[in-house]
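To begin, one chain is listed below as structure tokens, in the form predicted together with the partner chain.
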Amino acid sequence: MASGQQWVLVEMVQAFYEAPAYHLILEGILILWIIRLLFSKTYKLQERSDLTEKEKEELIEEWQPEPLVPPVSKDHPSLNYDVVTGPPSHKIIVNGKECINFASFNFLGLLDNERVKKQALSSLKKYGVGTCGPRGFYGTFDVHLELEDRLAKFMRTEEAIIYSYGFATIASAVPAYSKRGDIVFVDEAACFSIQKGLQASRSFIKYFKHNDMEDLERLLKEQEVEDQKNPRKARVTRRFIVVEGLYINTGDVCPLPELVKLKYKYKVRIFLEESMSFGVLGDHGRGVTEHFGVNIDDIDLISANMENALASIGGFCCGRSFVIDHQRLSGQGYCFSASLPPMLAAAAIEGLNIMEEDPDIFTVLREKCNRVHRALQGIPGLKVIGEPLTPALHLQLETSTGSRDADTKTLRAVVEYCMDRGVALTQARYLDKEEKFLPPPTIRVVVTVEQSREEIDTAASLIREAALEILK
């Protein structure tokens, strides 16, 4: 909003200089007229209506609002959640049955790591659970500062900032920079929290086809032409590309080197959401920048949550201080929310310790991902969506029946078949009406380092069996 205002101001002053004398006189008269109008009789739009009080009362009496919420049918596919009793770790009890977990994003198995638990407990003994305040008002704990410092060092950036909720991280970060009038280029497959961040920013949003750099360049060129028409406006219109490192919805990696090239060619900033790739890609788990060997300083902002690989709660943004520090006053989810419980921050620090001490864990994870990807190939009726290196794959119906409900039901049957026989899977859930580009219904298969070869093979053959049984 601010940028727009300033631009208008500049233009006004310029127009003032260029205007001929009669124009100025006319405008002067108009201004006087406006002042007269302001000070004469005030009248309101609403009061012009010639309704009598009685008619108004009748209108009020007659008005019937819709119910607050429409009723939900009892067999709505997502009304009855699967219930997990006990810890949601490698061995998980779902709806009373013990299963091997192929559904939680606990990629590195840190969720039930004894060291992590121990640190969390000792933090709990020192600080209690809640923080009872936002970061500004005595909600900043020394652990938060340590975690921010550690994350920045781990990612090799200047600064990091933590949020108390993974979803709120990118959703707050985007509107902190991109305002009304700015332009954001975003991948069609972008996850829901990015979409919400964009909506909150009120910027112009231009979607490009998933991972299609030509399409992106086409949009950037279009914008360039647009800019030439109105260079003054272009000077204050910020542009951003928002992409995910590893897409949660499609399981593939963004072409980061090409994006960086486009960034410098068209002078657009890149925001990268790495919730899936942080602690997964790269030799040290630094994510997609390390995976491609891209200089992390070329990325303006990286955001990730600590809820997947780190198996804690919350999220963080990292990058140069010039960029990140701004969020400390402008990130809504940072300023206006209670800070992260210190025990969760302590758990994340210990998670980082483990990741730093033993980078082999990422190689192990990659091998397992490959193995799962291979094992799931060629299942009749189901195709694998996602690259071999992704730890969160999708299984999609090869041929859709055309009805989303029917497809969902079929996939649910597959999931239940597997769950009955000791493999916990889940369907990828979306809000059908809210998603900008709704992905097709799929089953999520999540790989973790804790899954043994045998377990992977069992799971794959079980899914195959289920597909043969149900998809016939």
Partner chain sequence: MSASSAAKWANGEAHHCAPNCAKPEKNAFWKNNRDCCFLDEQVHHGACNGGLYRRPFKESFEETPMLVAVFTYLGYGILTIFGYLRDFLREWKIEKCHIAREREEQKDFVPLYQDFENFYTRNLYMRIRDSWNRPICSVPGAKVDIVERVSHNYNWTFDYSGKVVKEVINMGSYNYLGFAENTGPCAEAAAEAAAKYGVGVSSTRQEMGNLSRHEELEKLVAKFLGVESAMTFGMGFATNSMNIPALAGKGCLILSDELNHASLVLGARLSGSTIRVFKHNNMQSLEKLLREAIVHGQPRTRRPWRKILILVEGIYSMEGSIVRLPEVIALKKKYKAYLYLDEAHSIGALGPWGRGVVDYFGLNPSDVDVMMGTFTKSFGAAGGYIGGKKVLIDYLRTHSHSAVYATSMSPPVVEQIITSMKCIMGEDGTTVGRERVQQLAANTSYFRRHLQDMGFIIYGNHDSPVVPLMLYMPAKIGAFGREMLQRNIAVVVVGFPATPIIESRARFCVSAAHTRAMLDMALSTISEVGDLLQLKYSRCRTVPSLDRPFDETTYEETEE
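Keep in mind the model is a prediction, meaning the values are calculated, not measured. Basically, rigid core = biggest C-alpha set you can superpose within 1.5 Å across the two forms. Positions refer to the first chain, counted from 1. First, how it differs from the form predicted on its own.
- Comparing the forms between these two forms, the C-alpha position of E62 differs by 2 angstroms or more, with the core used for superposition.
- Annotation for D405: C-alpha shift under 2 angstroms between these two forms, rigid core superposed.
- Put the two forms on the same core and the Cα of I29 is off by 2 Å or more between these two forms.
Please give the other form, namely the form predicted on its own, since only the form predicted together with the partner chain has been shown so far.
Just the single chain follows, nothing else.
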């Protein structure tokens, strides 16, 4: 027994001499570290304070906490409202003065439509004011299912899902599919709701220049090279392109046919936000897919709000059934918010009825958009931002003062000048510190089917007059 123990000891000593130097150094460091942990104190005594009670009280009285929020001037535009009395329809009463409405997104004039109001009132009497519960907790009404079915049929997709808040629609849809580790390619001009959805997804975001397909393809090629370096990771990484059909911040239409080509070339999915193009583009108002004649099945997910053309509240997503059903389990705005009030769902259904019965309404809207676009050309000091077919154009200063606040105040003076003379305009508003790519200050001019030629010419003439008076 003793001889066996000696033999083991001899082997240990021999192994010690034969071990590599780095191995011995590492083991030595570990042993020293263990000894240090065993004999070191686990806590440090706090040094005694020699301050008297009076000195402590004086320090406490002098201490001022950091402000909960940064200071904001009382003159900030967001704290000074233009108050509307009555419905914001074709004629709007703002701050007690009746104006022609060139500010509200009531593109098809459905907000004050008698048929829509009648259906909403009938639903109000039947169901009451709200729902007081999410869709999964007694918040699903028969009128919700009817609206989802109607939207799916109208958009010619397999299924649709509705949300009770337009902003939350795309902001909930994006993180329902794109997760940490996935890659999203996004246009720099993407609206704020898309940005918040991307933030919630915690995905890796790559921005491409606005409507620049060459820049997008450059990013896709770079990603393809990265994927070849690590094919195992690439197999489990999902890739998305997120764009708007008609950009609210620029008035530009996305080049959808080119996007679809890149989708199949680089094997990515396309999410299309159509809040500004739904009920506007296409012969029947189905949006940018109909406008370009693109097969809607080539788009993985379409979202839009019902707060513009449909003049209701909330939003919807549509696409293949398995894609939409996933949102019923993962869409935060769907799962946790009270469902859409039934009267607003009924109003949206009647709005769809009008859109289907009178497709000429979209031709009328396009003609008026073109007329407004032409009428606003050549105004001294202002340039028109947006394509002729967009119903929400922007007027931007040709030459900036160099100060965003000064530019904003100058444009506000133009808005007030017009409002005092019976034309209601609005300024585009942004959260300056939150926007990824902050757009320049602009005046937004909104076109609706209710505006007459005379009113359009009057508004354009008044804006020109204001520019000559204020920008001289």
